[in-house]
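Only one chain comes next, encoded as structure tokens, the form predicted alone.
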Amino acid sequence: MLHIVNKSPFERNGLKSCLRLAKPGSAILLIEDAAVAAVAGSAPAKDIAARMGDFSFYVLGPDIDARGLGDKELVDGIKVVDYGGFVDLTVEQDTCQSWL
């Protein structure tokens, strides 16, 4: 399953809920304001790093850039995808779950 998280982890609990409820082997894509969680050193980044063995993590590159974070170090192991990669992830997975 592809889990799509779009809200900032500093404003909503969607990412925490996703990490708690998603089944191991799932893919998690951070888009829009959730992209800030991919930046290394924050509390959400530590949560992601702790679960790196359970899930495949992705972040939408244009959303990182749109938030002025393109020059920041990302969580080790998170993959940056473009819009085409976003589409590929949705096609590769059987189902998608959006976390609001």
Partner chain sequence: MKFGILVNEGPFTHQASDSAYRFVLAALEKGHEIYRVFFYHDGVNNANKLSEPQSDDRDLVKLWSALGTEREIDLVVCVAAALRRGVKDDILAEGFRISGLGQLIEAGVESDRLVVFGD
Given for the second form:
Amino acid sequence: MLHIVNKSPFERNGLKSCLRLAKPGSAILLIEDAAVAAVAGSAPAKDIAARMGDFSFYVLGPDIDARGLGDKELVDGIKVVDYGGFVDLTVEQDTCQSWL
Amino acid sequence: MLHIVNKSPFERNGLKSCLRLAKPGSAILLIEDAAVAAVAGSAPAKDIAARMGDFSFYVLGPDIDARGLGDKELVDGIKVVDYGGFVDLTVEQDTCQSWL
Amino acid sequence: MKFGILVNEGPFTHQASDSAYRFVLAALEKGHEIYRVFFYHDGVNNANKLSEPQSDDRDLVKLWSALGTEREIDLVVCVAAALRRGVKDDILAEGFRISGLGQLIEAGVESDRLVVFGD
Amino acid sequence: MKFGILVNEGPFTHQASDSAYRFVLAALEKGHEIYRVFFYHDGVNNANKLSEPQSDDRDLVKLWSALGTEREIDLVVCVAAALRRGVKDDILAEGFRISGLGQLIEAGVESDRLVVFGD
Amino acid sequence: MDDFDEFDGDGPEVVKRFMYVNRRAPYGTVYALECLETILIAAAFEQDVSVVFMDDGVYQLKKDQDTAAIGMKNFSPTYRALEGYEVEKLYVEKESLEERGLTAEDLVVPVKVLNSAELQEIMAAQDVVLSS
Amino acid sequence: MDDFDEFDGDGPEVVKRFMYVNRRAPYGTVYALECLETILIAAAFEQDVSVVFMDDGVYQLKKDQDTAAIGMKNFSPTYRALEGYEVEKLYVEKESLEERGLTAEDLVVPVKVLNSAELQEIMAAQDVVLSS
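Let me have the form predicted together with its partner chain next, following on from the form predicted alone.
The next block holds the full complex; its first chain is the one shown before.
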């Protein structure tokens, strides 16, 4: 399963609920405003780091760059993908679920 | 100042930010989905109860009723108003700020 | 007392337009004046006269329209936001007018209270 | 692989429509098939041909329209959601068609993956 | 709920597991209502449908909703009609209920209350997951 | 940003304190951009304008935004133009910056960084507060 999170975890509970309901082994992709969670050091980033053993984490590079966070250190182990990589993830995983 | 909060604090950070930025002595009115925070016992309800000395809290009755919470015990000290009461609050307070 | 009202969201998707409408009704009932209702962001969609809700649902475009015409409330749709979203004179419901953001600032200046409804 | 796409929000207000559009482009580039793009909730506003963004802004209605006509992608606007929001044939951009929610379920059944973009 | 006409009656041959995930309170946004419309249509397609209510989505099922004063239609009775459409797998997350001080007795329909670990398994077994 | 024409130039006589509160990240929603459009218009009305960036609103001011790959216009340079419109009171909440691992050096314009207690006082002194 590919879980897609698109809202900033500073603002909304989507990432939190996703981390609670996603089955270990799943992939989690951060897009749109959720991309801000990929920057190391914040509370949501720590939530992600703590689950790095359970999930494969990805973030959409274009959304990181748009928000001026391209120069920031990301959570260790999170992989940056472009839209093509987003498509590949949906192909590799058998289903996808958006946490709107 | 009348602070108007309209989003569920389970879902979003509007109430939290309002409680941090509102000056003690202000009035805080919960409308729309934020009305759910008025029901006693939850974590957001406790945040409200903890600040009962700093603020006057109000909740829009029609929004509580719509969500089927009319029979639930509310946070002690929170006052229920209707749309007319909402209007009165904006008149009594010199300014209003919506936490969207 | 004179009220300015800002509506940031369209009909149906968010309760903002409903809440604003109920607030305006209650204010009028209490004898207050509504200086202007300004529709910004997706709020411009409240003026789309093609809107046709199910028969057992409230019809917000008609409700606002009636306020504008019958109660002579100034309903202003932001031109910049409306252009972007395709709300133009062709589909503008009766009682609304399209104008600039300056009308929002003016409402803030001229009203005793500005109340914002949004998402 | 065959993709179904669900777009829940209109243009501009949320990034959902942009993200969906970029995803579709990337999928086509990789040789995948787009079985259908279904526009639900405020997503129906993506089909409003009156939309006229500022000249230096992207024009999502045109971009989707072009995908529909030039790449023969099936762009379906939900009739129930569209009626409510006033998106009708009079203002429907080229390349879109209005149909029922069954088309969304069908897209779920017939596609290998259904990807949802929303708020 | 007026688009049954375009369903051709034969039904697609594939049966997939469709899950609808509801995470928002009713009335504050239209998503609860429009998701319900989708579920009613989906039922006609003879797919394996399940519906999850979690986070603020649990409020959708709260008994005694009274929308008269907000001027909107109370659509909560429609959840009771789901059974007639053979939509019988209604799951509610236990943690979400408890966090909001609600119990299964507060709800307008009988549901299966699952903890997040149980719900995880069911979610992971779906073919199509719709959310709004 | 094309509706200056309907401003009659005389300006209203009252001067009020207008505050714009930005609490959302850019690009994920349009609110940041459309609020900026309002501020530019407001400036022409010779009101006392201040702008607050807090919560995810602080990302609006982040340096080095590059929107090429998302196909949207990078409007962050416009914040630098605010000074030319005599919009000079830009406040950023310290707690919001810190929570996100950002500092004033990360921002595209000089701002006044205030803690929430200081910002409280300024908010409480406004006549009109706009948010979106």
